[in-house]
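Only one chain is given next, in structure tokens, and it is the form predicted alone.
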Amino acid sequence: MKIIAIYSSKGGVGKTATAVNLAYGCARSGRKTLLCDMDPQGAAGYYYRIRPKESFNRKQFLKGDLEPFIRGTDYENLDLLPTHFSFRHLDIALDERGGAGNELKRIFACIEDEYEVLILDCPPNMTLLSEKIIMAADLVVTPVIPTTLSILSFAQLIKLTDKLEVNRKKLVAFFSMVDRRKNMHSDTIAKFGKKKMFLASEIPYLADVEKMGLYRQPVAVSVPSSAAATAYAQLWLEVWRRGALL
């Protein structure tokens, strides 16, 4: 089972929209996919109209007994493990248990024979949980808005990756919420876009992506012929190809 983490320490960069749409793209390609919502805000579950069972919480997650709490979505090959508000202290609980990134792999070991791909929608912060996710994931995909602060956040992620002695090849980025009418966006993409860590795919700033909260569906379902649906489909193909090289 390949673990793909959608992560950014900066909020508001389109992280959950990326996780939701890539999970759908993965499932649509015929791969059995599990989307795990690790953000206590629960946006991924909201998009898929799924709530956690009342008995599910941080303690159940740490036990690694996940199967009873996995919920099916409306889409073939795609299941979802919802988050819980208690996940806000998940980094502390994981640190107390030790095991670094291997602790997350142990937790997910119970479902590794059931799914080909596990996609993690990660909380937007830089904590001990972030470190464990980076160490456990096979690929870390980071949305980057083409602005100074977003580039700075990505640079900090690279430093963290190096500190953890993790291979930089597992870290990839793409430009999100792109508005080519803005000089800063165009200039930033021209400066950083050719670096090996950046994928060629871009997600433009489009109303169809913002309206996901209204439709509560991946864009390929709500607006299948849209530019947004095409952009996410291209992004998924590039993410999968990059992951296959590791």
Contents of the next structure:
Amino acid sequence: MKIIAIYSSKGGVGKTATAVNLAYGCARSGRKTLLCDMDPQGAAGYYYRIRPKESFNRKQFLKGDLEPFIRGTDYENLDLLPTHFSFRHLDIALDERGGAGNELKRIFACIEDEYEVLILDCPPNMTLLSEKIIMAADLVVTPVIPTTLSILSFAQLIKLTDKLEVNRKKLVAFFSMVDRRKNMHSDTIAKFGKKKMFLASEIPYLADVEKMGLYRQPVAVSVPSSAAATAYAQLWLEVWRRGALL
Amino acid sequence: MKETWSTSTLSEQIDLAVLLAGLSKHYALLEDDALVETLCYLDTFDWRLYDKGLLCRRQGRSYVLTDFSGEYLLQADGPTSDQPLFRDFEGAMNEKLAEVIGVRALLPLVEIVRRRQSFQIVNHDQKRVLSGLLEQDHLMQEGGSPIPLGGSLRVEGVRGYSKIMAKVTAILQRQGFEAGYSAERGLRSALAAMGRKPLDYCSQFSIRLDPTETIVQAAQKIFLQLLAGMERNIPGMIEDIDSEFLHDFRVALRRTRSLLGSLKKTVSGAEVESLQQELQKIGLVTGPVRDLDVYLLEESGYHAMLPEGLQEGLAVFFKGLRRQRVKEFRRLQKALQAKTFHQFLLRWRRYVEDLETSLLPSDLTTGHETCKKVAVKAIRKRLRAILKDGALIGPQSPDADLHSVRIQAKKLRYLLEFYRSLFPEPAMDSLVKSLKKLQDNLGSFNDLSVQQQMLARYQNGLADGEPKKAVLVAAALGGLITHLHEEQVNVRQKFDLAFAQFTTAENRKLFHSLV
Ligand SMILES: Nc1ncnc2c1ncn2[C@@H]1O[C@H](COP(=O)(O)OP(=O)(O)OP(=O)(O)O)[C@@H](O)[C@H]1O
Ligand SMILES: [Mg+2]
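Return one more block: the form predicted in complex with its partner chain, after the form predicted alone shown previously.
Complete assembly follows, chain above in first position.
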């Protein structure tokens, strides 16, 4: 099972939009996929119209008792593990358990045989949980809005991976919510886009992505032949290829 | 992981909304547009798929192989031709069919019009929490209106939403739907609507006799069944659907002749003599095509026997055989369609039907012996002959001696098949089994020598053809003959073992207990 984390310490950069649409693309390519919503806000679950079961909370998650709480989406090959309000203290709980290293890997071990790909929609912060995610993931995909500040926080992420002694190669970034009419966006892309860590695909700022909250479906379903659907399809292909190279 | 529940439905019209009216307001039923499709079930003439628990259906070019419960095993595109063979398919379907149907063609059994209505149940978030499929079948018949056949209702749960699944299945069960759907039942009801049922033809001969029946009564039953078998194969032979029609016909014919021959002492008269001759003539008329089929069916085996350099000559040889088969088949077809052929079958039927009344006064005593008594006598006689002749075969014995043991064994085999039901089943089964092994050895020996003779004859005839090609073909045939000869020597060496295994002390005891 390949673990792909969609991560950024910054909020509102398009992580969830990316996780939701990449998970769909992955499942469409025939791979049994689990989208795991790690963010207690539960946006990913919301987009797939899935609420957590009442009996689910952080405890079961930490125990690795995930199976009974996984729910099927409306799409073939794609299941979702909803988040829970109690996930907001997940990092404290992880800290208390004091487990060094791959705590998350152990938790996800129980679903390893069933899913080919696990996609994590991560909350926006830089905590112990983030570190565990970065260590457990095979690929960390980071949406970067082409602004100076976003680049700065991406630089921070690189520093963190070095500190954790994690292979830098599993870090990939792409430009998110791109508006080419803005000079800042074009300039930033021109300056950093050539770097190896950046994928060639980018996700433009598009109303169809914004409207996902209305349709509660991946863009490939709600607006199948839109620019948004095409952009995410392309992004998925490139992410998967990167992952395969590792 | 996914929970499914299915049931058979018999009523003609099912309204899902009415059926699921008991669901709470939190759920809504969404029905998709119904699709109507035509599909056709296929099987070989002798039900080889059904016999192995398989069903094949075709929709346009798409073929699906399922088990009796309807579970998909294989799906593949195939020909739209009415009677496909395994080699008309590719990949896994080709392999599976080759294994199960062998040389037989798939024939359409029934054509069904199926109305498929898929539906889902969604919760208050408009999230799908259950999906389902309602299918209703109709039998199409030429000229008439479609006959409703019932169908199936299947529901499939969504992972993590088991409550609604439990609710829906409870509602269905409360309304009398029983769990369990079988595609086989669907096929059976369609066949029944046409007055057919599965396995209504089997090339294996089997008949129930009553030990107290007279031999004439028993013979009459056997003859009639063999005749029915021959008649059922005639259309397929004329159409040349696959090679087994002719083969099964000829086997039934041989059995008929063998039984008639064994009754010489029971029923006599000039009529028998002339009927025997006519039956033999049919054997001769149908022989050449069958002989050619045997080679053509083995074509790839022959190719495998020869090195690359001789392949071209062999290909030319087979091209010739195919051409010859076209010619021979035309002759056979004409013979089968001829009035005289049908007149003879009629005459044979009348003779068999009147068998009892046509007994001559001199036949009366023997004709009224019980079939069991006659069977015991006949089997004993054949067995003795085989045991005696077989024991005399040594390394120096001429081929003709083996040939004669083979004929004896074959006659014994027919007797065992005719009278099987008169003896205890387990003993009979093991006797037939060990006899079959002996026959396999003798049969291979004979086939190999017939093949060598045929190839040699063909080789001799080559001189008349185009010289360059003739050289190629002659070389290939020479290679084949060498190979076949080696194999024959091999088979011959194994005769002793095969015979010893047939005559073990245990088997001898078995023979004694039977006859
Ligand atoms: N490419 C885009 N074009 C237009 N709107 C977008 C795009 N990507 C995301 N959005 C919108 O921006 C908002 C934030 O996006 P999203 O929730 O995906 O970001 P996030 O990084 O997951 O946020 P958070 O950190 O809060 O989890 C959402 O309203 C979303 O619809
Ligand atoms: Mg988010």
